[in-house]
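Here's a solo chain for you in structure tokens, the form predicted on its own.
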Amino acid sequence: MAVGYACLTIGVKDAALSRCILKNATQDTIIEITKQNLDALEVMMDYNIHHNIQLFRISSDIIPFGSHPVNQVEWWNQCKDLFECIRKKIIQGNIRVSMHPGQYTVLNSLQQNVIENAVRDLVYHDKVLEALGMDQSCKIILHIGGVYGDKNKAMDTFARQYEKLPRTIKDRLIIENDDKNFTISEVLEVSKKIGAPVVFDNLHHAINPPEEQRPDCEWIKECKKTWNSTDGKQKIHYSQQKENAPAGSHSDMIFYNDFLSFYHRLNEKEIDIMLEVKDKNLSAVKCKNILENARVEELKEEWSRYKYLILSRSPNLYTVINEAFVKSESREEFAPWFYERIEQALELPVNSKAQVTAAECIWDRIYDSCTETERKRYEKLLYSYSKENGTLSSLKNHLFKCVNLRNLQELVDSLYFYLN
């Protein structure tokens, strides 16, 4: 089983994607941003290899205006060496990559121009995976689309438009249930017509279930029948509903107890699970470490990234976790214990006193090497925040600038600077 995440890698230097607006999308700008984004993708792959994450969804924004007529760049040729370098790393890490066009890629639209744009977008996504040298097991995920007042007709329209697609796209395409229009039962019905594999989304299913009531594991078993050997392992999407948010909103993090409960209900463990969650790679690493019951020594790197963030939320929990590492406690299941306390801390409301404590601890690490101007700026921002006249983001930005200038990697990598 592989557990993966989608599109962005949080808390990793040089892994951010760049964009531009349409009026600035000259051919030179497009190729420049493409190269920057491919460099960022390579950094993401390095991260995935380091953490043994073997499932990753590549952002549709990797190529600016990839399927828009404004992009006339042969990026697959001009960036051939960059694609080749990334391909080697994907192979090295045994990483299965995929892509997921957005909500405006609608193959069953009533408007012909929307369908044409959708096909162009699918061609673009296939071209990215082709440029990376990926085989048929690296998929493109698509929803069925709109209902337009007649669900059966809409499903037939999707099937008809699917048959017109190039063979390479049909070989990659998998279809997914959604939270508004098409249930997993209806998507399976479409699959019978066109032969495309089905990806089960648990949160969409919870919001938009079919009339036939069956456990998730049974629907996943039905979906497995749609996957052939050339499609690779069956793939599903897993997410959790964010509290006090509209239905379908993804949680900020994956809570491990609910994830483990879902995992243990699965009949089939030879399956790839794509997490859809706000904190991306952080939850993927967490779930992987818990499933593999990572030991104390293996989690020390994780703690080095979390510790100032946890200190900024709860000095008490920081002390409890830190002492466990100092004593090298040999709990039978250390990973669940560790992440449970991380989750407890991150669930707490912002505490200004704890935030000041964390900022002071980081400042103590760099004080001696800072300039007088940097010190005065820090003192002003800390005072303003403590008196509720300034913002936490301004204080954090200054601290981050200072640690970055000194290339203090442990602090640069601290999640304190990336999560609120």
The other form holds:
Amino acid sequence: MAVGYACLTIGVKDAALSRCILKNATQDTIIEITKQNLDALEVMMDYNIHHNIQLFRISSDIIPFGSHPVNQVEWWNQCKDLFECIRKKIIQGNIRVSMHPGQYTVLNSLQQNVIENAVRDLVYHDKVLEALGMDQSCKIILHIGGVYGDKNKAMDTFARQYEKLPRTIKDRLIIENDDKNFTISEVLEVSKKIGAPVVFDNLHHAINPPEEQRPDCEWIKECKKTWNSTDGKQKIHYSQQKENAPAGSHSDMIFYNDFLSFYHRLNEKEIDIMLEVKDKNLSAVKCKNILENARVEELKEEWSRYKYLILSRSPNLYTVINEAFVKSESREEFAPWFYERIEQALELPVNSKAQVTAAECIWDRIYDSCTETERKRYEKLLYSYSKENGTLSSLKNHLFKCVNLRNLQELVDSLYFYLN
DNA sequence: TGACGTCAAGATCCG
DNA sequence: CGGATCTTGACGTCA
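Now that the form predicted on its own has been shown, please provide the structure of the form predicted together with the DNA.
Okay, now the whole complex, with that chain kicking things off.
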């Protein structure tokens, strides 16, 4: 079983993706951004290796305008070495990668040019996985598409278009239930026709359930039948509804309790779970640490990333957690205890007093070596934030700049600077 | 015609 | 002028 995350790695230096708009998409710009993004992907893989994350979705934005005619770059040739380097890391970390064209890639469209674009997009996604030397178990996930007033006809159209695809793409393509149109039961029906494996998405399913009511784990069992040995382990998507947001909005973080009960209800543990969540890698590492019952020692690094963020939310919880690490507490179930408190702190409303405490604490680390200008700016920003006419982000930005100039490693990597 | 989703780039504003 | 904040882009469907 692997838990994974999609596209972006939060809180890691040099892991950000770049892009450009169509107007600026010259061949030179495209190749430059491509190289930058492959470098970033390599950094993400380093992170995945280090945290033992074995499931990862590569962003469709990895190649700018990857399936657009404006991109005439033979990136798979020009960046061979970079791809090879990333491939080695994927192998080293035993990572299963995938890709997922978005809601705008519609294979069953009524418009021929939309279909052509969709096919081009699938070719592009396959080409990325091909350039990385990945086998058939590294999948491309697609939704069925539009309904156009007649669901059965739309499903047939999808099947017909699927059949026309090149073999290599068919071997990678898997299909997923969506939140508006095609329920899990309908996607299974399509799968019967075309033979593509089915991905169960729990949140889409909750919003857009089929008439036949069965527990999630039974639908998952049903989906498993669509996976054969060359497809690799069955994959599912897991996400949680964000409170007080439109149906289908992904939560800021995965609350581990609900995740655990979902996990324990699964009949089949030989399964890969892709989390879809705002905080990406952070929730993936959390769920993994909890499933593996990580001990105090193993969570020290996690704590050093979270500590200033938690301090900025709740000095109380900060102290409670910090004590446990100082004393190297060997309590049973340490990981759930730890993350429960992290979740609690992150759920609290913004507390400007705590924010000031954390800022002062970070400034203490800079103070000895600060310039006059840095100090004045810090004092001004802190003062105006505490007087409610300055923003927290400008204060944090200034601190982040100071911290980076000095290469204060623990602070450079602190989630304090990456989450609000 | 605009909402949907994504998130960095681009544009504009501010001191 | 640098930095902060708001808006745009690129895709297709559907109300």
